[in-house]
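Given next, in structure tokens, is a single chain: the form predicted on its own.
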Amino acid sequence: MTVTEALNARRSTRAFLPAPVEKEKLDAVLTAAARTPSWANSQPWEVFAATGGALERIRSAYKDKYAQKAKADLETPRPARWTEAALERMQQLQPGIKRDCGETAAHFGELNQALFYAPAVLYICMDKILSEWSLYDIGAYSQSVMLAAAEQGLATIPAITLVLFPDVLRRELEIPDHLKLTIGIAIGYADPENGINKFVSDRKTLEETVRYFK
């Protein structure tokens, strides 16, 4: 698979199998996201790998969350603001899954607050003491986890629901204080069978995103 096609395979998938992920996948995915590029190599992502039970008691616990209309406590604040073009686009996200998924986009909710059914989630911690110019480097990672997962056949979600309750995070996990939870990133084997998983989102076109000056 090359690069290319790798970009072209992976979407975000919002339904998995619950078919476990073999460690030597992981382990494969994991070795080769460590040749992402940091600011002077200073390779600031630290990985929690949520599997079997410990994943399996996070969810319980973050539908206790739900139950309960407990407030999210994001470690990684949101955006105070979007641009107009951002706002627009992500205006279309729900208007686009309806499109492409029919009746299953009404499971939407449920899927985000089951962690998506991942039988794995890579959670991508860094040191509070770094600037937003590490969080670059995070996504960088991600992207490369992202890319190698699709290398191996596995499919992957990047999503903000998976961050929104540290504590739970913090207790299953034994993430130290220092760190600061960014993103969590579902991984697995993408169930065909359900609808949800039809859905691609558009991009933009070359000309709305690149200048060329000579």
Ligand SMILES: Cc1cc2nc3c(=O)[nH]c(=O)nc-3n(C[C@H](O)[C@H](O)[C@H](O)COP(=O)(O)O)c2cc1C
Contents of the next structure:
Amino acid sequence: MTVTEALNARRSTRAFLPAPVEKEKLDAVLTAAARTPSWANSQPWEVFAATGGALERIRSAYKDKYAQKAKADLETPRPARWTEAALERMQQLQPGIKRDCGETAAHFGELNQALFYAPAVLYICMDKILSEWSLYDIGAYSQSVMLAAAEQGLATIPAITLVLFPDVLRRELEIPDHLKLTIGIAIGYADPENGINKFVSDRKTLEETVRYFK
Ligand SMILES: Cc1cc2nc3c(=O)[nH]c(=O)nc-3n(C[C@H](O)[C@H](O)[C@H](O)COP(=O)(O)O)c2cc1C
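If the structure you just shared is the form predicted on its own, then what does the corresponding form predicted together with the ligand look like?
Next comes the full complex, this chain leading.
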């Protein structure tokens, strides 16, 4: 698989099969992703991989949180504002899902709440004292994880809904206080029967994105 093929193969998967991910595959993905560049090779990423019973306990605790209408507690705050252009694109997401997935689009929220039924979630943390530059490195690392996963035939989704309740994750995964939870990446085998996985997101055109000068 070429890098371009991996870029095109990766897309956010919102329904997984229950089949566990082989530990060797997770190790291969995380070993490849470790080659991600970072500020002065600081490598700020710290990964807590939840699988098996640990992940089921997290899923069940999240279910209780939703039932209690518990307040989300993101450790990397939501942006206070978006640009008009970003808002316009974000408003196209749900219609795009309806376009591609039909009836199944209605299960978007429920699948998020069930951690997409993923058999594994990689929770990516970094030290609280670090800056936005390290968050940049974490983003690059996350994409490396997702591309390496695509090469292994594994599907992924990065999702803030995976890190909405840090108290649950800190308790279950023994995440030390000095680390901040940034993002969760669900990983596993895509459920080909679930219509939600038919969604292919749009992109800005090259002309809208790049200004060439010579
Ligand atoms: C930082 C970040 C947070 C995201 N959070 C969620 C989420 O909570 N739930 C969800 O369904 N998708 C989430 N996504 C997936 C985006 O909706 C998705 O990447 C985008 O629509 C483009 O689609 P694609 O990943 O299939 O190319 C998130 C993506 C990123 C990068």
